[in-house]
Structures are given as structure tokens and as C-alpha cells.
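Consider the single chain below, provided in C-alpha cells and representing the form predicted alone.
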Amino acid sequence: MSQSNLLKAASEGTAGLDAVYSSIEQYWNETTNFSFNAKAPIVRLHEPSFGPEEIMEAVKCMLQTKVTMGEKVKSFEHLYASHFGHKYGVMNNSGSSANLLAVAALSNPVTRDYLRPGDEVIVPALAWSTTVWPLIQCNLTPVVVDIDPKTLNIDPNEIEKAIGPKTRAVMIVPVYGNPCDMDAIVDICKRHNLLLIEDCCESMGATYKGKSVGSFGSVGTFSFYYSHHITTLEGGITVTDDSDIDDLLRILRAHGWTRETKDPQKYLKQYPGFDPRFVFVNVGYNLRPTELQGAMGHVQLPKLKGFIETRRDNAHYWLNEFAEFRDLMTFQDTTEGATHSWFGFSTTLSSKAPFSVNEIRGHLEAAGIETRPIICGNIAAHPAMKLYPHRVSGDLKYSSAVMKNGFSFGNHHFVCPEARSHISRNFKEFMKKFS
């Protein structure tokens, strides 16, 4: 099919597009197979959650030459926010950018009671680097505190202990899809007049007492990275219920201009005489997603429920299978009142374990079971932190234990009963050496 015919089919919705899809589907089915193969077993940390449907939506955008951020992104933002009960969602090019936008908006002079340089923000030690880097990039001071070893989440008692005269905010991470103790954290923030930021990049679909994570603070963030619950390859979204913050997020996302705000005319009335397409009212980045990503998001979101159900089923299976080993290792407990979305399955060896984390990881890897550290361990121990002002509250012993003795393996939609049995069998095979 020639390029001109493809474009004609795309613009007119003719049978030509069906032919394109059929070709994509046929090629995909002939060349890809991510199902578990018992004869050559491998369980990766993740497999792609997209397929011919998502590829076709991206192809349509390219055939129509509508590739830069536009209506697909806008409609996906509304769809995503509505699905999880947020008033507004601002899609961007990564979960890390979602964190940057969230912190930058709360640190901007147009925001009421904005965070100022030198203000402290309490964060968990068990976090990803881009939970902390936006704080440093916005001239804020991270205050690193320890976790609850049972849930792996930030310990509310440690938050309380860390609050000082410069503390202005708390940034939490529901680890691996396990919601934090939101009653306690919201109470602390209210009593001490602290802003709450929720980095939920690993926690899509998780809820606390029926309410979606990311809905409790001023802003929440989620990721659509390739290995996350759903994907737009790269991509993220920053959510809020505050109309002014929503506008500011859109301004900061794209150059500092007003083009994507809810009411650009509001700014034109304040500053007449400018070309309405190019009115710059604040600083800004270029963190825009593409139309291809917005189109993929439309196809992925309806699949999320099924993906999470598989993850939960797998996690409950392993928790039951490995219960006999709880004297030698701990597994993540779901927070009371929460619904876990199980980004991965993790374990941390106890001091009683007669083997090292490298030994058990090596055994699993030799059996084709990929493993990795839990997030990045204790972020305060990483070399980059030495370069920038920060404060550590407490000894961080539990986060350090996770860094030294913790690991996780894949728990995703392609981990079928045969694959999870393969993991269980090899896990138990290793443990028999020490029974």
C-alpha cells in the first residue's frame, strides 16, 4: 500500500486501515511470544503490556501526521483523571517529569504559600532517585526518614520526629503499590500545616479505604513507563484537585506559555497586545508527551483492572507458598485498610538467614528468574546525596537493611500460573539447603 493510499485510508477511515491493522497483528503474532516456556524457562522483571491495538493507535497518529501533543493527550488526561476520581490530570513525558512538575508548581511564586528555597521536605529513604532530585532542583532540602519494615512505606512516627522549624512538606512513596498509612500522614500534615505530595509512580490502581492513591495531597504523580502497570512507553501524569495548580502545571509543562490552560483569554486580558499563541507568564520546561502516547493510553487504561487482578492473584499465591520461611525473611504486608496493586514482589532477609541475598538471587537468576534491588535501597547512602544539602533523621536502619538484604522479582500480567509455580519451586529448592 503506497504512502498516499495509507494517508487516504487514515483520513477517510476506509477499509485500508483495517488492512494496516491486520498486517500489524499478523506480524506481531508471528514474531512475538511472551508466554512462559517450561522448556526454556525465563521470568523477566517485566514484559510489554502493549500489543497490536496500541501500535495501531500510534500508527494512526503518524499517518494523520498528528504527532505532537493535542486532542488525544487532552482526552486521555480527562479519561485518566475521571477514572481515579481526580479533578485534573496533566500528562507529561515521564513519571520523573510528573514529580518535577509537582514540586516545581508547589515551589512557584504564583502558588499560595509556596515552598521557598531552603524549606525542608520529608521523604522516605526507600525511594527512587527522582523522588528526591526535584526537591534539590527546586532548591529545597530533603529530610530523609526511615520506613516501617512491615509495609516498606514511610513510617508516620519517623515523620513526626523529623519535623523542624523549616519543615514545609512531606513527599510520600507507596512502595510497590502498597498505600501508606494515609490517616496518620494526613493527620500529621494537618496538625503541622504541611503540604503533602504523593509520588505514586509505582502504585497505579491502589486504594486506601476506597480512595485512590494520589488523591490525598496537593498533587499526586503516576508513571506510564514501559515496565509499569500500564504504559505509553515513556510518560507520566500529575494529578490535582486544585484548579490554579492545574493551570500552573500546564504552563510549566510547556515553556511557561498559556496555550494549554483552561482559559487562555484570562491571561490575554491581563496582558493585551501579545500574539495569543505565545504569551509567556512563568518559567517552564518542555515536558510534553506526544499524541502517540495519548492514543496508547486510551487503549491501555481499560486493561488496567485485569493487569492488577493478575498481580494480586500472583502475590497472594507467593505469600501463601512462602509463609513457612517467615522466620528467615519478611514479605511486604499490605497496609491496613488498603488495596495493594503489587508492582513487584519483594522480600528482605532477616539477620537469622544462613545465606546472603546474592546467593538466593544467584540461584533464582540461574533458573531464568530475573531479580533486582527494591527501588534503589536507602537513597541517603547513594553518592549523589553527598553533593547537595540534605538532612537525615534517625538511623535509617530498616531502609539500610532493605538495601543490603532485600530483592524483588517480576510480578506482571504475563506471570501465568506455570511461571509463578516455576518461581515458587526454585525458591523452595534453594531454601531446602537450609532446612
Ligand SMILES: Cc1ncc(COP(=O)(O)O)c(C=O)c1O
Second form
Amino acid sequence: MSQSNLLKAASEGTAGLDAVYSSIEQYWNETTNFSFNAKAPIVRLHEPSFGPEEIMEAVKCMLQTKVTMGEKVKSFEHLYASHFGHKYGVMNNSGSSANLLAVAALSNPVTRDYLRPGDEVIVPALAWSTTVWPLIQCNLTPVVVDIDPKTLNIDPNEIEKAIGPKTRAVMIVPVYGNPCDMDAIVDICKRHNLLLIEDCCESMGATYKGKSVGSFGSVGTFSFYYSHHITTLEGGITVTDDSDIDDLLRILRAHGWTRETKDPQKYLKQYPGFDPRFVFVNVGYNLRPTELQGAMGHVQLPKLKGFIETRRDNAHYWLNEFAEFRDLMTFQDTTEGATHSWFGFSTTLSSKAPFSVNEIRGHLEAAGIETRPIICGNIAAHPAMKLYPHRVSGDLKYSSAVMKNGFSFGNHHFVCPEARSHISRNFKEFMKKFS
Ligand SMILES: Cc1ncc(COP(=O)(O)O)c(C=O)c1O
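If the structure you just shared is the form predicted alone, then what does the corresponding form predicted in complex with the ligand look like?
Okay, now the whole complex, with that chain kicking things off.
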């Protein structure tokens, strides 16, 4: 359908939109194919989880010129938060922005007992860059600690050891969808009066003792980036049960104004005489998502359960297939009491392995299987950290080993049984050389 016909169809109302949808679907079906092709095998790290339905919702927003943050975003926030048992959700333009908002809210002077410049926040070495950067951006001092090599998550004993007089918070990462040991971490935070921030940007859908990740601390964050469990292309959300923090997140998300708070009138009573649309009560960023992203989120969320089931099935299949290699490499153990949402599938070679990580990665890559390092490896080893004050607690030996000897390959909803056995076959073929 030509562009002018598309617009004509759209202007003809619902019937026109049906025609637009048919043509998007037809175009999609004719031009895209993400299924595994045994004759030219390729297993990418990511494939899109959206299709014609999501595109159509985005197109509708544009055709109706409802493009900036509005009702779709608001209703998606409610939908998302209630789906996982959080009281409030504030959507924004990325998981990194969700982390920035979470940290900015907890270090803002209007927050009770807020984090002051120079206060320390304990983080795992195996984290994403923008787990740690918001701490630095908000003038806090990251304290980097090691992981438990079995789960790949922050080791609660290392948290306890790292606590000093300036320590005020812990920011955790459930690595690749594996919940952290929340009983131990919540207990430490209570005993030492520490705030807890959960960067769950790669663990959507995971639970610990029946409770969703992201609901154990002051604020939790999630990502809707293209490669994540569900996508709004780019996008993220901060979740909290605290009404004041929810309002503050909304103020900080957009310019420092009050429009998106639950009760904007409250501020007008406090500061009479201002135009209600333009009263700036705090500093702010512009981290808003678009209405298109909110609309896409509505279509994606109901698909999450199925996407995670495929990821879980695949992970269990590989754990079983590769069990015989456990003396040469380790695979991520699911935390006790948790359900894992398997963002990716990773392994770390032990010192006994008679081959290098580059050799096995090279073999898999040659068979069309894309690989990558596990998150950032050891964040403390990256050049940016040298520029800013931080503290390293302990020797970070396990995070360094993951950085040196670990890798992962794709485990998404397009990894079908043929694709996963292609990975398994090639993995075993490589390992045969050393048996
Ligand atoms: C643990 C963690 N935090 C934060 C992010 C950043 O999310 P985004 O890419 O949406 O900014 C990621 C991205 O993969 C992540 O894995």
C-alpha cells in the first residue's frame, strides 16, 4: 500500500485501520523471518519480540498524533505495576534512566533520610555500567564487592564485610534473571539501616519465595530494551510501594514539574499563584517515554509468560546437555527459593579447562552462534572507574574470573528446539577434542 493510501485508509476510521494493519502484517510476513534455518544456521544474541501488533499500536498513536507521554503510558504503568504486585510504576525511556531516577530520588533532599554526597552504596562487581554510573552521577561513592560464583549474584557475606561508617545503601543486580539471596540481603539492610535498590533490568518475571524481584527494597527498576524479556524498543520502569517516592520519580522524570503527580493541586496550595502547568518544585531531567512505547508495552506484557517459558525450557535443556562438562566449567545455579527468568545462558571456564574462552567462543561463532561477555565482567576493572572516587572491597576474584573466562550466548524466545540443539551439538563437538 502506498503512503498516501495508508493515510487515506487511516482517515477512514476503524475499517481504514484494519487495512493499515493488514498491510503491515503482510509486509512483515514477506520481509522478516527469524526462524532457525538449519541450512544457514545462525543464533543471534537477540531477536525482536515485537511484530505487526506492536507496530500497529505505535502507528495508531502517530496517526492520532498522540505521541508524547500520555494515557497509554499511564495505563501501562498501572498494568505493569499491578501485574507484578508493585504499588506504583513510573515508565521512562530506558532501564539506565530507571536506575538514574531511582538513585536521584533516594539522594534528593525532599526524601526522608536521603543519601548525601559521599555516602557509600555497595554494588556487585558483576553489574551493568549504568547500575553504577547513576551512583557517581548523584555524587555517591560506589563500593564494589564480589559475587557468589555459583549464582553470579552479589555475595551477602561480601556486603557485610564491606559495610563501613559511610555505607548507606546496597544496589543489587539479579544477574541474567537469577534472583539474589533476598532473605540474607534484606536482613543485612535491616540490621545496618541501609536502603535497598534493586536493578532488575535483566530479571523481569523472576521471583524469590513467590514475590517478584524489584519489590524487596525502596525502588526496583526494569528495562524494556529491544533485547530484554519484553520490549518497547527502548524503555524502562521504576517501581515502588512508597507514594512519596512515586511522586518524586514523576517530578524528576519530567523537568521538575508537578503535572504527573497524583495530586498536583497539593503543590498549588503550597505555592499559590503559579500557572498549574508550570510549577517547578524540584530539579528534573527529561527521561519521558513516548506514548508509542506505552502502547507497545500493553501488547507485549501479555506475551511475557510465554517468552519466559521458552527461555526456561532452553536453559534447563542446556544445563542437562552440558552436565558432563561440570568439572571444566560452571553454569549459573538458580538461587534457592527462586524462579529464574533466564535473560541469557552463560558459562565460566574453570582453571582446569585445557582451552581458552576465545577458543570455545571462536568455535561457536564459526557455527553461527553469537557470543558475548557476561554483562560487564568486573565493572571495577573498566577504565571509567579510574576517573571517579570508589572503593573496592576484597579481591573480586570471582567477578574477575567471570570477566576473564566467562561468556554467554542467546537465550530468547526465538531459540527453538532446532536452534538449541545446534548450540548443544557444536558445544559438544568442541568439547570432544579434549575428552
Ligand atoms: C543490570 C542492568 N542494568 C541496567 C541496564 C540498562 O538498561 P537499558 O539498556 O534499558 O538502558 C541493563 C541492560 O542490559 C542491565 O543488564
